[in-house]
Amino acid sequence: MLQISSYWREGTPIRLNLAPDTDLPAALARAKASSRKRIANELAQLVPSRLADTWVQQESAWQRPIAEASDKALAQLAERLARWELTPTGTEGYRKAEVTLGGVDTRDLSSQTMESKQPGLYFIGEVVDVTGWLGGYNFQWAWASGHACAQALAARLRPSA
């Protein structure tokens, strides 16, 4: 969710596949043919059990043993799990932000020195419009851009021989 928050636009729905590595229709059909368990118990093999329990409460057709469920009900269950759509009501805002988007356009900077087109004006770190995946990439960018800038400034201040 943190990663998607960098791209999500307010009012836009998000579609999630709650079992992305599973052929849900096939898994439910196999379970129907061989199990006496309730749908929630079978579903708990594919998604977290609390989610399975909560999910099946949406439809009375899902609150029974899987062998008694209609093929149509199981197909509907598989479709909804694979294409769950929700629209967030907002974000936590800058108070909770870990990374922000926007800033000085990289096209206006030297990638070697971080100097802008205005000589002597440098930009580094999160003030530059560079956003990496969460997990340390933004720290790495801040340190690397700071290092490049410091090297350029040091070279500029060194007396020429």
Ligand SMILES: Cc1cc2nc3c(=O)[nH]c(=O)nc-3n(C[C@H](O)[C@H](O)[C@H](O)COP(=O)(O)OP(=O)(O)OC[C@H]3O[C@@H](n4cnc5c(N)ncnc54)[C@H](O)[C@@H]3O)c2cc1C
Given for the second form:
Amino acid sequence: MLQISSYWREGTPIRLNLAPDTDLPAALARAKASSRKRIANELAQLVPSRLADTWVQQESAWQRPIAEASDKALAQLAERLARWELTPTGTEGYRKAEVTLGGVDTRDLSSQTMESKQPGLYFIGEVVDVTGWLGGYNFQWAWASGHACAQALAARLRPSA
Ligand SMILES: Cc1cc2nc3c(=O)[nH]c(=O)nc-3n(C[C@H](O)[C@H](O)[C@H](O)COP(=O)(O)OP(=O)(O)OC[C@H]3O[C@@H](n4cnc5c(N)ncnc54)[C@H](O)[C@@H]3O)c2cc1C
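Moving on from the form predicted alone, please list the structure of the form predicted together with the named molecule.
What follows is the entire complex, opening with the chain shown before.
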């Protein structure tokens, strides 16, 4: 969810595929041909069982043994699971935020030294418009840009021979 929030724009829907690694129409068709279980129980092999139980409540056509389900109902089930569209009501704001979008435009900085077009003014890390995926990339950016900047400052301060 945190990763998605870096891409989400307020008010816009997001579309989730709840079983991305499964060919749902084929899996449901196979189950229909061979299983006596209810649809929710078959679905529980593809998605978490509490989700499966709740999901089938949406349509009466999904609340029956899979062998008795119509092809149309199963096609609709597969389609809805693969394209669940929802519009988040908002984010949890800075209380939960881990990285911010936006900041100082990288085009205004030297990629070698992090110095801006204003000589002697440098920007590094989070304040720059660089947003990494979660999992360490933001730390990496903060450290790497800080290192590049420090090297440039040291070279600048070093007395020339
Ligand atoms: C809860 C949380 C979890 C995170 N988890 C990860 C993660 O797992 N992996 C990852 O890569 N990134 C993670 N991040 C993002 C990462 O921490 C930041 O991108 C990174 O620390 C930015 O480094 P920075 O030095 O640019 O800024 P900061 O670490 O924000 O440092 C800025 C410093 O400036 C100080 N300061 C502010 N104003 C002033 C002032 N006026 N005078 C003097 N000092 C001032 C602040 O106190 C602060 O110490 C996480 C962030 C949060 C909030």
